[in-house]
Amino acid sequence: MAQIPNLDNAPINLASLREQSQRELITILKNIRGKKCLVIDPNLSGSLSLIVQTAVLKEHGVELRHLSAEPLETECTKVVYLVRGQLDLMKHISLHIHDNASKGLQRECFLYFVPRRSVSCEQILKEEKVHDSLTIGEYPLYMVLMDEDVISFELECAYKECLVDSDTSSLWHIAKAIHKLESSFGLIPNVRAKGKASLRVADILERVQTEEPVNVSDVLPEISTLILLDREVDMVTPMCSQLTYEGLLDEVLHVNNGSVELDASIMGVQQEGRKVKVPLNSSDKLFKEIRDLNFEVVVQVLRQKATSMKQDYADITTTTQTVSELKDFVKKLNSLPEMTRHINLAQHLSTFTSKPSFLGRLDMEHTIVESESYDICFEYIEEMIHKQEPLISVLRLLVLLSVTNSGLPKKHYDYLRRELLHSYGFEHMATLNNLEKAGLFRKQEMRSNWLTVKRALHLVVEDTDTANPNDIAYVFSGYAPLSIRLIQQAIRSGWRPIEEILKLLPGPHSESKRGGLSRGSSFELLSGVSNNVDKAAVGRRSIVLVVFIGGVTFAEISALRFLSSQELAAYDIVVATTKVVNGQALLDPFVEKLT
């Protein structure tokens, strides 16, 4: 099954942006004419595999390699970088130039930076006095599709940038992808903003609009509505283990560009120490039916087909077939690749979510959610510390304990820190430096809102029926997502029934229409009746772009794909994203590493 996503079936043309990606890397290649070694920042070959496949680039005289300080093994005289904007980089780029120079290679090297050229990184060429040595391009890259209705910027550590580094410059990333995108799309008239980054995107996408204006002609756009939504807002949901078969797999495997890497013995290879790449995109056919179900969910669903399948081959042997029957069972045996690679990876699942430790933390997150039994909460957590159990798995509870409470107890919280050190290290100062610069893990200060949003937005549902979900919590098993609660709102009838709610969640929140479009609010392109109506004159449904700055896990995607297939929604969800992520690879970027 192919690696690249098939999106043939997605609510817009989301190929065609990809086709453009592909032309952009394939004419930087033309141009540079000859055999060629390509020097990718190892960050970029999973982006990279996802818009063009090896064989192409071979096919362009492409030598591939990943940039690394060691010197370049290569017999191509022409070396063409691929590198985003990073300061290290810039000194293994430096580093190969001299090599190059003191083995006396003749190399003709040229530099294209993803998605635009940086100021630093240029000083820091001429500094290493390489500069001249390079020819030096863009290669503007601002989006990878990941599926057929998710895009990802690619900017992992956009959300720590952001509040602990104050560097901003991912936010005008994001508004430059936004606006490519209503380059092909048409503008989009209504804009609804929560969070300090979310505002700020959408001032800098008016600005570029008036710099790089979008024809606004009387054409309907075939965006209707952006939703922008700071991951701030809501970092309850990402701290919580995700229970959908997607969000699962990327808790225990580690969903990297649609794809896991895994011991080959798992998918029943008998190669020792061998890894196999498994694709999980929309290609699959079984993975995009299971996807987005609950975990218990799909161990019925695959033992339901199993069985199927397994009588279907008994009524082959016992009795006579008619040509029809003998061909729909031939089309049946067709699945069974993918039928077998998923009754593995659930079996490997359910090794972990089986363990007591699992169903222990469950337990105790939904505890922490529900706002219950604070001093047991903290007792789990202290208890976590003395086992040294990862500091991830301890920061993720710690984290969600103090969102939830607006912060711990001056007591507690310099309690825990003390025991933090002492068992992870004096050198985790700074990670929790930067998680209290954060807001992630500080003391109490004023009194938690969270009990108030969590019963307005009606975000703990009981008995939740995961089989058959009414509900958006049967993602999380009984918890409905912040997030999602606050898109639904948005999508149904815009911030302005839930205004004094908006404001005891962190940062500013706006609503407002763009272009000179007269067609009528968002309210009525997206809210009941009217969007019947709508869907009826123009013969299609609308289309929502939600943007989340900071990340979104798989199981908020889940959530916004079950919104968008209830019989009465009359709109379709693209999802775009700095970053899909989940607790741990939210966290990571806050925690320091001794170099």
Given for the second form:
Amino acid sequence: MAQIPNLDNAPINLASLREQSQRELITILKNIRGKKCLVIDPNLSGSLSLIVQTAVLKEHGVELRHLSAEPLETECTKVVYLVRGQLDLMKHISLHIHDNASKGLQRECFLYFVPRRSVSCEQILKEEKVHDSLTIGEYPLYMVLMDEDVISFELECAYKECLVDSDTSSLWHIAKAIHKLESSFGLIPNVRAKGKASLRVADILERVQTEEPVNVSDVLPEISTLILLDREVDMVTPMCSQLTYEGLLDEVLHVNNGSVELDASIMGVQQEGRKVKVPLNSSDKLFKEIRDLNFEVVVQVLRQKATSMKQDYADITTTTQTVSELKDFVKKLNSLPEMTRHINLAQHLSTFTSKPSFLGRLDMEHTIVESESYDICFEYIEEMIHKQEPLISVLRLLVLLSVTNSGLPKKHYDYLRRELLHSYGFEHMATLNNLEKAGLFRKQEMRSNWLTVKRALHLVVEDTDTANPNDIAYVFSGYAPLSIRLIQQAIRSGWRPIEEILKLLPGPHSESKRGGLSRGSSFELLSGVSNNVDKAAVGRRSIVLVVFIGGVTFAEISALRFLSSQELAAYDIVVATTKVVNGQALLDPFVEKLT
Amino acid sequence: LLWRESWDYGKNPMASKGTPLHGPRIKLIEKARDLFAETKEQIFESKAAEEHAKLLRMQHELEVSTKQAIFVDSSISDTIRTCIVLGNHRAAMKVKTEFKVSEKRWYWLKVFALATIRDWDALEKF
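Here we have the form predicted on its own; I need the corresponding form predicted in complex with its partner chain.
Once more the chain from above appears, this time first in line as the rest of the complex follows.
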């Protein structure tokens, strides 16, 4: 199965966006005649694999390489570098060019920045005296389509960069990407934002609109509402362990660009030490059916399917069948590889979920979210540190505890910081400092309002039925993600009814209408509470674009899919994010690395 | 500004990891400690820097006495564990008292260390 997801069922024509990216890349390659060596930034290879197949690249005479500090080995006389604007990558390229010169190789070098040229990078190239020997261009890839309803801007460090390094260049990138969407699908009339970064993106978006306006009167806007949400507003959710199938796959195996890589033995192939790549997207029908379910249910569904298939098989062998019945049976058999694949994956996951340590951790997460028995949580974390459990998993719980209590009492804060330094080394002074700067682990300065928020938004739901869920809380077996509750409100009624609660969460909020008031108000009808007459009259569902600045988890995406699949929902949701993340990926950039 | 300066000092030695020049590195950390100590809010950082310098000194001594370069740049807990694994209980004890390691943490470390070397007898007694 192809790793490139099928986009035919997307609520808006995302396939055209991908074709555009594909075309732009091919044009770049076509303009350079003959055989060429394409050297890519290793961090881009995932994105590229979602845009174009390697076979297509080969057709255009491309030899593929990853960029590294090592000298380049190739027969080609033309070298094309495709990189993000990062300073260390410029150093590699300079090294290559100096290496060419010293070996007397005649190579023509092209450099394409993704998504745009960067002054500081070109400065480095000038300092290294290689700027003149390069032909420089841009490959404007602002977003990658992960699936029929998920867009990623591929900015994995955006969260940390904004909060710790005060580097807001990612916000410009996001606004530009949204603008690009608008030029395909029309100006989005309703904008709702929460959080500092979100408001800035909304601002930049306005500015870009005045500079290169999207024609308002041209087409009916396909997207009715844009919701911008900072990750900072809800750091509780990503710190919890995800319990949906896709979420759990990510927690355990790290889903990367819509696929996981794992030992072949797990997939039932007997080949020592070989890795296999398993694509995970909605082109796989079975996966589409079970990805958003709570993992407990997934196991049941798979078991049921297996049993029914066995039953069919028994029927075939014992009774005589008509040809058409046989045909049906063979059709069912076609889904067998998908079945085996997911049964293998699920089996692998359950070796983790059945561990007492996993269950203990879940229990602790729930205790913290419910804000009960602070002392027990504190002691649990203390013991984790003493046992020197992996730093990131300790930090996840610690951040959860700190955020829900708006910091820890000074005595505990200093004590745990000291224990952390003693157990993991003093270099983590920098880690602690990063976390403090981002407000993730800090000293308590005021009373926590988590309890108020939790109650007002009904975040903890008792008696969650994971098999037949009636609320988004099923994704965390009883905890409804704060971020999604906010979005639920924003879609249904805007911010006004929950203003008091929004004030308790970090960052300002805003709500605005664009593209002329008269137009705006008629769209309000579309985006408002479901209205059957309206729906029938217009004949299509309205579309909401939700942008997570700083990352979103699979569990949250599942919860959003759940919302739009509800009977009363008259909208489809498209999720855009700086990156699909989990707690570990989010905290990783904060950890000081000794290199 | 002062904070930033001391922070740079604190960071510097980490970047120069692996250099055999322990003398200058410890001096840098001590300078960071003094700078941190100048403002009231940074007491914690100052103390941490002081402990860091002390740890590096002890690790250096341990490396000299055991002739194994495995101590520097490991954490306090790791140092204690390594000592126990090597059977050097006295040194482990010394690190423990020097850094006021709590009994709770001490027990975990000892259990793990003894389990690593499969010293079940000692584990039983303890």
